[in-house]
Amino acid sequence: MLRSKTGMIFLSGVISVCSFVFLLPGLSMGAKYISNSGCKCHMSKGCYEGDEYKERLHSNTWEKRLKGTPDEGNPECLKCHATAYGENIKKGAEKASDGKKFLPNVQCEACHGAGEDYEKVKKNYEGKGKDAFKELLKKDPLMARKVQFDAGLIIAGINTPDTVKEQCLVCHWESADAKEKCPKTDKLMDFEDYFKKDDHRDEDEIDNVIKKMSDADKKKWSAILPKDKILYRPLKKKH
């Protein structure tokens, strides 16, 4: 399953700053950010994903804590609590105290990176428009996330930091002086609750195709197989 960024959902590179993400030599560095509403798929009612992510504090991150507020266009704020910040945003924009545009809250690129670069491979297979690659995905789920990643697309716990944790420690903190802790907050990070709390990954078709593989094959597929073992572990119950 994807886990994108911009040049973050698998990833290698140089942190963005407030968009988590992690440039990779296949993504375009001025690839458009199209917010929520371009994940159209993923964001609809009644995908797991999408369900999951409206009901955890990332959807609401501007919003809640910095809307109305004399910090709610503070850059400083705003690179952990919205997404994109300053970066190319193609709709759903709004403008910082220093004019740069941003995405309000914590949204789907922020993890998984720019938009475009999806549009992209999913529009475009071998050229023959976005019914091709819903057909490979169906096929073959193996091949789909090869191309995905091939193409530079980032890939939870595969192509991004090493571990998910590593992800989430861009914007949080496990111990009270750590040197990118917030001052406006003495909350920490409990990765092991943090994580189960949102954990959105849902079964689909290349986790059954994983588990059975042979050894043979998991060492072919190695590059595009999850690295972080807390991504192995079973996954929640859809509501």
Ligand code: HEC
Second form
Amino acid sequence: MLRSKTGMIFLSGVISVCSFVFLLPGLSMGAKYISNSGCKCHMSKGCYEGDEYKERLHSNTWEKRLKGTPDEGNPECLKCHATAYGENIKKGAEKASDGKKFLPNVQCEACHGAGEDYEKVKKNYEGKGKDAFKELLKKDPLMARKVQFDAGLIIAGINTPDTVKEQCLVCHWESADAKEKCPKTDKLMDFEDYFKKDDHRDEDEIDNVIKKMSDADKKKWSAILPKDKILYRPLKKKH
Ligand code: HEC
Ligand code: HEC
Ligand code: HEC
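Show the other one: the form predicted in complex with heme C, since we just had the form predicted alone.
Full complex below, order starting with the chain above.
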């Protein structure tokens, strides 16, 4: 899948260029997918992104459309209606088809990349225990964002893919003659409208720091700042 490949290239680039040497075709040496059930913080009650997500159709693309139909294990459908088909997935919430594992629905990791290393950073930053990341977030929010990205977190429009729209177009399409489309619907994506519906940014410490950055800091931290203009739109909701 395009997403996981770009995610892996990004990750291995970060770890070291040498890791490419050990990459065998079809063998993913990157972080494992951990599923939403691994996202204890974001999926807990009252968390904005988790609550937003549960309202969205993305959280039901397999349950509602494929489950119990002849297509529930069809790889052709799973590439858009499920997450990480055929990828390295941690034991637990996964299902299997043709001996390959997948996570049902369009989960967080379909867009944000495999979460194993990211989870480690959040739970035990530098091996310093469960509060270490929270302390870093208070002390140095920009560094906190950087270490999340270095651990493989993907946010389209900031690291990779370059624009949010590009990421959406992996599964959506804007014209009737697009190459990859869903065989079950003719609906086209209206990006502006879809972005508004799916936007789940909210204001946190990092956003507040970014707002007040000096030009010198903007340069220094350019790798972790939004490049896609759409991400400079006002946030929907405060924390
Ligand atoms: C290229 C990605 C892609 C593939 C491949 C794909 N789908 Fe979809 N599917 C979508 C998207 C995106 C939507 C929602 C479109 C929208 O609302 O704009 C959708 C919508 C649907 C719907 C709802 C249609 C409705 O009535 O609104 C069903 C049912 C469905 N897909 C089943 C399938 C099945 C079965 C397969 C495999 C044979 C499949 N899809 C393959 C992306 C895909
Ligand atoms: C369909 C792709 C997609 C899915 C699924 C998805 N995200 Fe996102 N996420 C994005 C994009 C793109 C952005 C940046 C703009 C936006 O909000 O749409 C983002 C932004 C975020 C942000 C805010 C980062 C910031 O700059 O403030 C958080 C936190 C987040 N996502 C967490 C999650 C969690 C947790 C889930 C699952 C419950 C999830 N996302 C599911 C694509 C996705
Ligand atoms: C991994 C594949 C995948 C990616 C990537 C993806 N989507 Fe989707 N999206 C789907 C599928 C499948 C559906 C169909 C849900 C259904 O009808 O069951 C859908 C449905 C939607 C809907 C609901 C349409 C409606 O009826 O209201 C919105 C909005 C949406 N996507 C926005 C986005 C945005 C914005 C992005 C990019 C940030 C994105 N999607 C990226 C697979 C994806």
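Keep in mind that what you see is a predicted model, and the values were worked out from it rather than measured. Here, rigid core means the biggest group of C-alpha atoms that superpose within 1.5 Å across both forms. Residue numbers count along the first chain shown, from 1.
> Would you say residue 71 moves between the two forms, meaning its CA shifts by 2 Å or more once the core is fitted?
No, residue 71 moves less than 2 Å.
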